[in-house]
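Take a look at this single chain in structure tokens; it is the form predicted alone.
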Amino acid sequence: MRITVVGAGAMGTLVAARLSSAITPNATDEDDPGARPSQVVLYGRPSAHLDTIARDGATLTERDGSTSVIRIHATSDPAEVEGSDLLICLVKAWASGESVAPLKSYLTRDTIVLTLQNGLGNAAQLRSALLHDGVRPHVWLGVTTQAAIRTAPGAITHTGSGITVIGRKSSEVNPRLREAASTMTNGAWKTAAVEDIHRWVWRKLAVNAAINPITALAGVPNRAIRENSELQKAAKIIASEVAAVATARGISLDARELIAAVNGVAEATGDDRSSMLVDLEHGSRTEIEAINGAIVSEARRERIPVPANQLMTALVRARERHQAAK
């Protein structure tokens, strides 16, 4: 299977590194399809990070502290994604459409585009941006709780292991979905093909909504959600609001389950700083609109009050505007 990873951030680089390490030399798509990737391309905008990887490979530090250098075919040339069977999108939610638009003439109806991004609305943006001459590739949904950080140009650290699931807009788990899950399992990390992907997306949404803005605004690592009683209360309120909206949308999620998931991720990622905290520290655009902002929009349609998510959205927006005005 020929795979392109779109987005040369920490997570995109991690996935590309894992998959590149698993390439079967001289393999073709007819040789045990689904077992191993036959080609991997890391596609991203021009940057010192991408240039370093293209020239020297990616330096990957594992959770146990061990380090390796992995050769990755890294490029900013859209033409080099041509022939991809699977395209994995790992850019920021707000960049979904603009990141893949240059690729649309190089993909076909048979290409699978998989979003492993945070938040809601990514699949719709990808479908719209990839429409070309009346044809667009299949767009599937995915969720991962793996975590990584970029420490220097060309260098990343794997900071947290977790679950990865993928699914289709419909509930059917077809052979191509199983094949993609098998390839990712053998190439990157264990991945399951599921029927209830929308439930998984909302579960991850609740975790992001409860951890990211709280840690970003408080300026604390993820573990503070478990250790600080006031932050724990705030996280519970946010997660409970997400459960109410999901239930109204026909997705069965229990508030207690979501709170347990939030606490589990906060504990597993420990001293990690959320991506939203890092974005605010760097003066970068956050994913607040695709996370808490999306919850507010969905709640408005269902006429459900979500004051905690509204507050988080407003406060992070204010921080973004303040930093942009500096």
Contents of the next structure:
Amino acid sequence: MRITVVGAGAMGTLVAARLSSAITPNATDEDDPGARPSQVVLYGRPSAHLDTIARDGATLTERDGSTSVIRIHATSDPAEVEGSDLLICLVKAWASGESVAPLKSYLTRDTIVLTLQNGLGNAAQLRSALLHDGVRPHVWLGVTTQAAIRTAPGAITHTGSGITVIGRKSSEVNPRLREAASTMTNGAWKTAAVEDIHRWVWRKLAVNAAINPITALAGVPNRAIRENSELQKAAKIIASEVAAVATARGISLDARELIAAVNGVAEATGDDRSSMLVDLEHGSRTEIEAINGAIVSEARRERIPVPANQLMTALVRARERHQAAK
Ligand code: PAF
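Could the form predicted in complex with pantoate be shown next, to go alongside the form predicted alone?
Next comes the full complex, this chain leading.
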């Protein structure tokens, strides 16, 4: 199996490191000596992080504090993804299309593209960016609540363990989906193939919609969502709005289930700072448009008021613009 991970952020590096340790490079299948050699590639924009990994390997700190250096084939050259069976996309939501567009002529109609990104709309962006000569690969959806942070160029820490599920646009769990889930389970972490991926996507959307902007604006770690009663109240309002929009879109999720999911992730990733908090601290673009912004757009279509999501979107946008103008 040839696997490419697109996006050398903390999560992309983590999954590439796990898969690279598990899948022996250039191992040939004994039952099928003619098969192409297995390989894991981490593809990303040129950066000090990617250069360090390509030269020295990735330094991975586990949740128990132990550290190892893992060799990863890291590259910015699109040609090196040629022949990938599975492409796992872990770039920021706003970069979905632009990050995979250079790869399109190196993929085939048999390549499976799996998005594990935050937010709504990633699969559609990937599908349109990958259309090439009338052919486009299959794009599957996934969500993960694993968490990682980048601590220095070439170094990441695995900070939170969670659930990973993958599924197809149609609900059928076919053998290829099962095979992709078992590749992830054997190589990275436990991954389930599910029929109801859209429910999972909306559940994760609620988690991100509540945790990310609140922690980013308040400047607090994820655990504060659980521990600070005012922030808990705000998280509940946001999650209830998401439940109302999801239900109107035909995805049955109730507010209580979503609030439990938000609190579960806030607890499991307690000391972590959310990706949106980290983005604002670094003056980087956030995923607000694909998270709360997308909820506002969906709600408008369904004529459902979502004032809390609207407020979060407006405040994070204002912070982004203020920082960009500095
Ligand atoms: O975006 C993030 O930070 C993560 O998706 C999550 C799960 C909220 C943990 O911080």
